[in-house]
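Consider the single chain below, provided in structure tokens and representing the form predicted alone.
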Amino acid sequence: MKIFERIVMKNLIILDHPLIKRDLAILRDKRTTGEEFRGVIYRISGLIAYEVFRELRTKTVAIRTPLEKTKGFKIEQQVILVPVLRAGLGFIEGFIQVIPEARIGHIGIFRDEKTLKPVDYYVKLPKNLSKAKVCLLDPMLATGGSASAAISYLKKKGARNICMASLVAAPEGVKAVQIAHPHVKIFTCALDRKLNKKGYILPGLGDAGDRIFGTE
């Protein structure tokens, strides 16, 4: 087995829940209009969020009932949630609504069109990275170049934490994130065929921001 293979076995995680399946489906269709896409981006985003943070670190803490006292759990990880502007905000009310406490940063960084090179442009982040589950928000992992920086650049600002959760992923994008970044977890809903000479993933399901947000 290549090394390469033996990477992507350990930290490519794919989705298999039927759910995820069905509104993946709905998603990938053409047909699907602007706002069944972004009802389907908030469904399907909380269903991601229970499998990227399914182990955090609890603590036991004291409750009552209205009939007795009983040990009960809260979130002791603190979790910082990183969109990639703009199509990663269409994750953030998914997950939000599955963990509220977690906080918001934010990175802008585009992929030029003509060199398919990422191009940062707005960077604002939480404090306390270093204590913290960083989970990087990018619906369409293609070639891993805007994926890739945004670690290095969470990595440079202190965390050390760092997953990353994705709707569909190439190979080529996984490969070019394991090689930088060998110890993120990806978590994604597919991984396809390939990319186009565009850069586009194959079938993927077009451009996420703009089905997110109208501007095809």
Second form
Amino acid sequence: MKIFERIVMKNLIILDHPLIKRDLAILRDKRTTGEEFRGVIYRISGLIAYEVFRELRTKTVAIRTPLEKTKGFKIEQQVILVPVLRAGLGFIEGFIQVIPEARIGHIGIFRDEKTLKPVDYYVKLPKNLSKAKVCLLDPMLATGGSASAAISYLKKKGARNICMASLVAAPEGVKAVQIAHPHVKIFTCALDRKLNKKGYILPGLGDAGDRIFGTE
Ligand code: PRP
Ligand code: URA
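Given the form predicted alone, state the structure of the form predicted together with uracil (URA).
Below, the chain from earlier opens the complete complex, with every other chain and molecule after it.
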């Protein structure tokens, strides 16, 4: 790997786990029905969340078991999840199953199909972003335009500790996000080959929003 690529890929974490790889294969398969797709994205997003929050700060608390006193842990760090509409919504249920303490913001962005540039249309975020670990959720990182724009917006609103979770990332998108936002860790289940002429990830899994919501 060239030095440039090593720097750009520094904050890329590819989740190499058999359960994640099994689920991603189901999601990639064009024969997977909408119903199945939603079930599997729910399951895989819980597994992704488990990895993303591996380093979350905890505090010790006193506990009484039925037999004696002991110590346990509580999550100390505030967490804010920010799904990018629409496809990011597919991650929410799985994430809050493992981190129910999280608050949730929304950013609405879609890619203009001709220019592939991000167009934003909706934002609603919780307060005090600066104190929280903010995780942007979007299954697809293609050109990186949507993620870069969403991260810039989160920074403008005060977020300082930002990461991103995705199912599939294209090298082009990882580079774009890492150049614009070098401190943002990108968690993904796979680094795919490249983008096609229409900006779709190859091999990818198709249009994530359409597959989740049945709008094809
Ligand atoms: C998809 C996907 C990302 C974006 C990635 O959304 O969920 O948000 O494309 O592409 P990029 O990295 O090139 O910006 P889409 O624009 O299809 O919006 P939708 O889910 O609302 O249909
Ligand atoms: N958005 C998707 O949903 N899929 C892609 O392959 C690229 C962008």
